[in-house]
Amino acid sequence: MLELRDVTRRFGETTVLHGISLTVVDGSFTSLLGPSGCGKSTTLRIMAGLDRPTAGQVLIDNRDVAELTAAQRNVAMVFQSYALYPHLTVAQNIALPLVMRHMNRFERAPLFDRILPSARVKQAGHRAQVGAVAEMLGITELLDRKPAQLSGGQKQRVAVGRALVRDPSLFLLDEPLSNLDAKLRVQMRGELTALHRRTGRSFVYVTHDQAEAMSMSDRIAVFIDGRIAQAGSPRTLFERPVSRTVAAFIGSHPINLLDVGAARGELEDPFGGFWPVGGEVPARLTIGIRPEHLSVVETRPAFAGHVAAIEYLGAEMLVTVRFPGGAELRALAPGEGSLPAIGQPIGLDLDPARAHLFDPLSGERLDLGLERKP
């Protein structure tokens, strides 16, 4: 188990990362969710060993490690830029972590790394293993060449290979797929979420693309401005975001964001026909709606405005909707069948216990609902 205690980073007079703390359970697949410049790089380089805190304690197995190298914490990292060596093969680049760890300088030496029988020996095993990685990934037949040769998705798998020989306890990955086309990203990340269920070690993924890191995350943690805003499952951060910032951020479509009056408990327009419960009712809301969760209808619709624009998605599409006053709604239908004019007259429905309602000031989550007026 990998742990961050009130881990603190400065560059300068710069505060990087504000007393981060973050546990990563054995054998779980964590994503750092944010946007650029957010500290989540600098968080997985402390994790690494390769950036040391300014304060706070790095953790592995209740041990601080925070001033050992990333080869004594035996975790192994990939990296964005997949970092091959062109010089070597394949089979050379994976093999690489073995060769440095296992055999001395003579070993290593050319020449002495053919007449030496002991790195003959070694060099045995390590085919062996970088043979069974490689078929693991799928690139026994790529092991004679170079880097120059291979498309990105095998440079990747060429990466994770070479990450994966070592046995490392610790799986760490800065943004990996972010080179790849959509199509191939989308591709490797079922190889790599097979590949975490396979080992069964800890993988720690650096992203700023939401619909990864909940497509393979069993948690993700938020990070805002070099501090997690909310860490959790991914079900949870999309049901129960706990500030309308994560609210923002988690979700395929943007989640809609409307700032109301709620004067003695009565919303405006376009919320007139529900009314919030739950407690104490602010003087204005922040009420959140996911277009998923607004569906078209023609009878008895709980908003009724006018078409303003279409987003043709193919399967989907996002309608967005304006009503009298100027506010605006998107929501998500259907694709197939005719598509409806700008201009058009449309109606909306909600079930309300899926809206979430925020405090328009510190944008944190409200303990509110809604409910619909009879």
Contents of the next structure:
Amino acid sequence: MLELRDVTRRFGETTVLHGISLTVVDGSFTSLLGPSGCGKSTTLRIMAGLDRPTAGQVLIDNRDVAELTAAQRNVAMVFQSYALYPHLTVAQNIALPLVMRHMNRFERAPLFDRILPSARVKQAGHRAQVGAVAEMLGITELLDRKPAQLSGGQKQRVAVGRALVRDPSLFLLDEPLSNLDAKLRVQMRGELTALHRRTGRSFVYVTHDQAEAMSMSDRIAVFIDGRIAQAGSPRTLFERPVSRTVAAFIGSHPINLLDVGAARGELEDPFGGFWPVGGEVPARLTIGIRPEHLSVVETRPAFAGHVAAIEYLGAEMLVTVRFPGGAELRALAPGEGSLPAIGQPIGLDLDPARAHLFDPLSGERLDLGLERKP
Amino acid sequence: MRPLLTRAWRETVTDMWLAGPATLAMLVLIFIPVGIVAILSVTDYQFGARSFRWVGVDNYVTLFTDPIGRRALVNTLIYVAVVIPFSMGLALAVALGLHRLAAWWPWLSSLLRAAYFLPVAATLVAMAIAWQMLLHPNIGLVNSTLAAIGLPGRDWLSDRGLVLYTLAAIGIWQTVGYNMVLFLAGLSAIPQHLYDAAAVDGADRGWDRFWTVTWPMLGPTTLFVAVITATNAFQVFETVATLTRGGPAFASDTLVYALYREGFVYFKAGYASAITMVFFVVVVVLTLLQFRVLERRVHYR
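Please give the other form, namely the form predicted together with the partner chain, since only the form predicted on its own has been shown so far.
Expanding to the full complex; the earlier chain stays at the top.
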């Protein structure tokens, strides 16, 4: 189990991490998700031991590992740029962690590595291990090549192989898929989750792509400006985001966020058909509704407006509806249906339980709901 | 209106305009002089003489068999063999140190870098006078320092067995700064993520880091530095001319100084041309070696 306690990291005057606390349970797949510059990669480097926190503790199995180097922590890391050694073959790249760990300086020295009997025995063992890993990743025929002769996806596999070969207790992956093309990325997603299941080790996965994080992890920590805005299962993040920033970051279609007045419990248009319920209502509210939760209806619509734009996406259509006051909502409609033409009236319905209410000033989630007026 | 020339012809004219002047300059300034020198090297021509005789390879035979000619050749090879490893080793050590220092103490690092580079920027002839004073057998700083710590002084520039190595030391002093700058550039081009990967893989201490990442990644730089250093060392002249004039008794005679002496003191243009051709071949071979090896091995393909 890996635990970060109140980890702060400053580079000179700028504070990159503000007291991060996070627990990675054994065997879990945890994603650190956030926009670039939010501190997620720094967090990963601190976990690896490549960087040291300015304040706070890193614990592995309840032991403070501040004094341990990256290699001593027995963590493996896969880098965004793969970081393969260009002068070594694929087999040598994968074997390097074994060589460094199991062979002493004499056995590693050129010439001695061919003469010393102990070195030869160990090398044979390493070859077997490298061969097993290569077979698992399907790169056996690449073992004699140099990294310059590999494609992006092959380099990716070699980098994973180098991490895998010494059976680490923790895998750290720093945006490992971001240099691959879209199709390969989806394929590698599946391979990585399969690898996670097979090894049973903890994975910590840094990404800025919410679809990757949602589809692969069982726990996500959303990083915003050097703080963890919310940590939880993908379902929790999607269904109960704690703030409008998290709500805006999660979801494959951007959420609708509308700022509306709520004087004396009456909502401004286009939410005139709803009441805020569940507690004291502030003077203004930010209402968040995902396009997936709005549906196009012909009778008794909750919202009535005009079609402003239609994006055809194949399986579905994203329709932008404009209301008389100028407000807009985007809704998803099934791709095979037909929609009114642009400029024509259209009605939308909403399951009020799916609406999120936020404080417009702090952006925090309010413990309120919407109710359809009879 | 139809243009005067077809398109193909116009493009040919443009090509001639672009490449012509440089080609002409190279022909006039390099190829023709080399040709003339090559021709002169098989004659006994002397400056100012009205005639010359063809002597075939006699000049070359003299250079390789005559004790003085052989001496110049061997001295040059010894000089190069001493300067290359020491100049490169020291430069690499200094570059590694300054590169490390730059992370903690940037201004001190750049100050030292400037100091190491100073001998490169300074005029070697002027610096040679400073060296002459430092190395003076009686009043020089080097011998007085040795005396202060109880060691005997030496005749640095007039001891036949020592003088070549003294000159080599000055040559090393002069080239370390230049090589250091090249190594620093090579070091800063090594991506940080390779060091990170090495740290995770267990190559996290200085020596392992160096052999796993730094040294292999410096391959192209090292080869380039080696060729540059070799080419410069083969051309050693200023220190010889100002400090020893090839003496004592030709103990510090080198190829280029011999060429100068034969050509411009004794006016033996034919023999000097032969020396020039030998020197020319060495430089061409080094350059070809650089291109070949640099292209193939060092880019890890």
